[in-house]
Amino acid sequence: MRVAIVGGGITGMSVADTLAARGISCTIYEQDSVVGGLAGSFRVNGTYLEKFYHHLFTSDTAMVEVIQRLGLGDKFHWLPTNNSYYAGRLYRLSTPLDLLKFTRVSLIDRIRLGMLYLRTRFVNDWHPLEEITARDWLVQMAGKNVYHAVWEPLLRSKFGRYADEVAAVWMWNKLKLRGSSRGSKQEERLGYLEGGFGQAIDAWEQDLRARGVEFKLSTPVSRIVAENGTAVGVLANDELQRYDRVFATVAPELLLQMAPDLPAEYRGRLEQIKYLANVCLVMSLDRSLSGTYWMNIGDPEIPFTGVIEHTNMQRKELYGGAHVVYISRYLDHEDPLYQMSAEEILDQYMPYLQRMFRGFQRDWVKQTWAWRERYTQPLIGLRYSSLKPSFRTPLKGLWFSSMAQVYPEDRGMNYAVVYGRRAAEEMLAELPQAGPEGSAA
């Protein structure tokens, strides 16, 4: 049996590596140059970062295991970290007696704050939360002016315009993954690779190529070719190339416009899937701004989500000595900021850093990088399940794995290990029968 995957990124290598495992021959076609979709990287002063920020929380062990599995395990560390929210001025936010000193609550607020985290780990059936949307749910936990003055510019500021309409089962999941990385002394420890998850990556794909899966990068598929019904292949550069199977792992908008033979019901349900798209500046510094790891942004007139300072959780002489700081926004493509040199976003965002960052001067940025990727952020809005695409699709032959499958989790490096394996297990499940070595006949 051959099956084509469509999309290199770690849902795809993760396809790949379960279906070779079995002996199946597998292609990957990628558009990029080199593989890792979301977690690709680039090198800062020679040493892999990757363009979005990442890190996994210590329930994240499919991608632990990768890791190990690829022999880089003594690389991956534990790390302490810490949070602080912005509004008007920093207020740290990582421990319990931090949050009693969060003054831009009142006490009685700070305590029902406290206790939303803990009873989030409480929740054992998250079907309930897809009938209300976060804002009222978190109404109903912590009371209105918790709501008004934390939750609701967290998520004006990441979902704009599309705030109201988020379930409170994505609220619910973001909660639960902070909770679940703390430690007995309420200590968040995050993972990282070493020298970056690119290793990992690469290591990956030197592991798959030596296991026979070929990849055609720099090769993207115009259509998914159907014959009666039946996928029967990929035509890339103006080729058909024949498979048994195919394997889409792109977002939902490109498997339609990919795929012009899926039945309209479905094509229906996937167009109502939207996605937001990602402006990730990223800025090597020859100081620190803070002494903070993570900081969300609750001032509304900031147009930026977050200030990740990567070297607050990595050695900056990894860097170069570079001081390394991700500055995300999440938008809608169409936004002016998505086309924008990085130069240039650094230009509208210099007064609010000046007004963040007590002193900070341009000479202070010795280089920038912008990354920007279309489809980032899945809105979960409610009774989402019934938007969720299986991975079988109606056209025989033709499978699906994407981070709009990722539910009720959120996405990230380790599901979709977690969701490209269980989308593979179900297509071998479903073979006919096996020939002698294993592979399907």
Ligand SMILES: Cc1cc2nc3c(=O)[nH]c(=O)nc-3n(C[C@H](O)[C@H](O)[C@H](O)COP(=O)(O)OP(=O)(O)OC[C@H]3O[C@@H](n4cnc5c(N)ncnc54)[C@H](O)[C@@H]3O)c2cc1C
Second form
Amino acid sequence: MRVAIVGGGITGMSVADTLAARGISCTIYEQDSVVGGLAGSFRVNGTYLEKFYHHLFTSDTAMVEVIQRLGLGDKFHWLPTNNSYYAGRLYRLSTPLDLLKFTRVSLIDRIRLGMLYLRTRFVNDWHPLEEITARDWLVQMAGKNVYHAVWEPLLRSKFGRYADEVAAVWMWNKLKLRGSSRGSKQEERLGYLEGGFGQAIDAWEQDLRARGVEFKLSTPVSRIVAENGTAVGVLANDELQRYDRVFATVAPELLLQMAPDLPAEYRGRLEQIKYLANVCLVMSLDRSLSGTYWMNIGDPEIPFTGVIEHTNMQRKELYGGAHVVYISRYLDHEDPLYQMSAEEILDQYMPYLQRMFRGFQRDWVKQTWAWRERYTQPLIGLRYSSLKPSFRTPLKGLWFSSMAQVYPEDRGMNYAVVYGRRAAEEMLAELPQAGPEGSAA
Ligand SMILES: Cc1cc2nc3c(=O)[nH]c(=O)nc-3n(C[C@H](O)[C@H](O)[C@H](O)COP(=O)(O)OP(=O)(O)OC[C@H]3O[C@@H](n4cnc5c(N)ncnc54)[C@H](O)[C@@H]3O)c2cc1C
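Please could you give me the other form, the form predicted in complex with this ligand, since above is the form predicted on its own?
To see the whole picture, the full complex is given below, headed by that same chain.
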């Protein structure tokens, strides 16, 4: 049995890991020259740094287990971090006490906001939340004032023109996740691998190679080839390479481009799954911008979604003394900013950074990088479970696991591990039982 896996992100690696453990021969096709996908890294003064900010929540146990299994557990730490909310000025929003001091809304609304956080923890059945938008649910739970003052700007900043389509399930998950990643004193704790998650991805690649997984890097798959309604292989470098099964781990839109033989009804469903793009401007600075790790932007005039000061979570000495800051923006891939260079993006952001951080000067910035990806966040609208694709596709022999299947949870490295494994196990369960010679057909 030979399996081609299209995509060398965390999902593709998790599929390979699960199949290799059952003695199945796998080849990962990755268009990039390195594996890791959205969780990929570059180096700042010699140390790995994720192109897009990454951390883990305390519930992300599957990814933590991978890190431990790879022998990197000693470098993985749960760290106290802090949050704030920028809306004309900076409000700390890390602990219940900060919430009480959140003067952006009245005292009664602060209590409503606190109750919202508390009540989300006790939602056990998420199904009713598929039927209501995040907007309507938040208004119901905490009132219009809280919605307009706090949540609406955040939803608009992340989802732009799609903000009113987002289902309550997505919002509930975000609140629950952040609310539960806390220590005994209610302080937020996030997990990070000192020296970068890139080390885990490298070690995982080496581990998989040692277990017989083949990696074809810089090798985009242009087509998943079918004969008589069955996937028989992939077209890469203009050459058909035959396999018994094909496992796609790319975004639905890419799968549709690669697999023209998928039936019309299925194509119609996948076409409805929208994704946002993201551009992250990474800056290396000679000083810190603020005392906050994670800053949500609730000011509709500011053209970015969040400011994440990585070196308020990790020591700057790891990066040669540089202060490292991400400025993240989710956007439509047709937005002109999606095409801009790092310096052009910084030009656009300068007036806002100067407004937010007193004295901010361009010469504080020593180096910039801009990372962009087209498919970064599926848009979870109402009744998404009726749209969510199954792992098995209607094309025999073609399997599919991507961020679009991570639901009701929200995408993340942990769920890429979990869903990749689940998809591979489902494929394994459908194989004919191995005969006395031990080979699954
Ligand atoms: C801004 C941002 C912040 C994030 N923060 C966090 C965080 O803090 N914590 C966390 O856990 N997660 C975070 N994530 C999410 C996390 O990175 C993803 O959920 C996870 O990496 C998804 O992995 P994947 O393998 O499913 O998809 P991808 O990483 O998208 O992998 C798909 C792979 O397929 C490849 N590919 C595409 N087309 C082809 C082709 N034709 N042929 C061959 N290969 C192809 C791509 O190059 C890519 O490597 C963040 C993501 C973003 C964008």
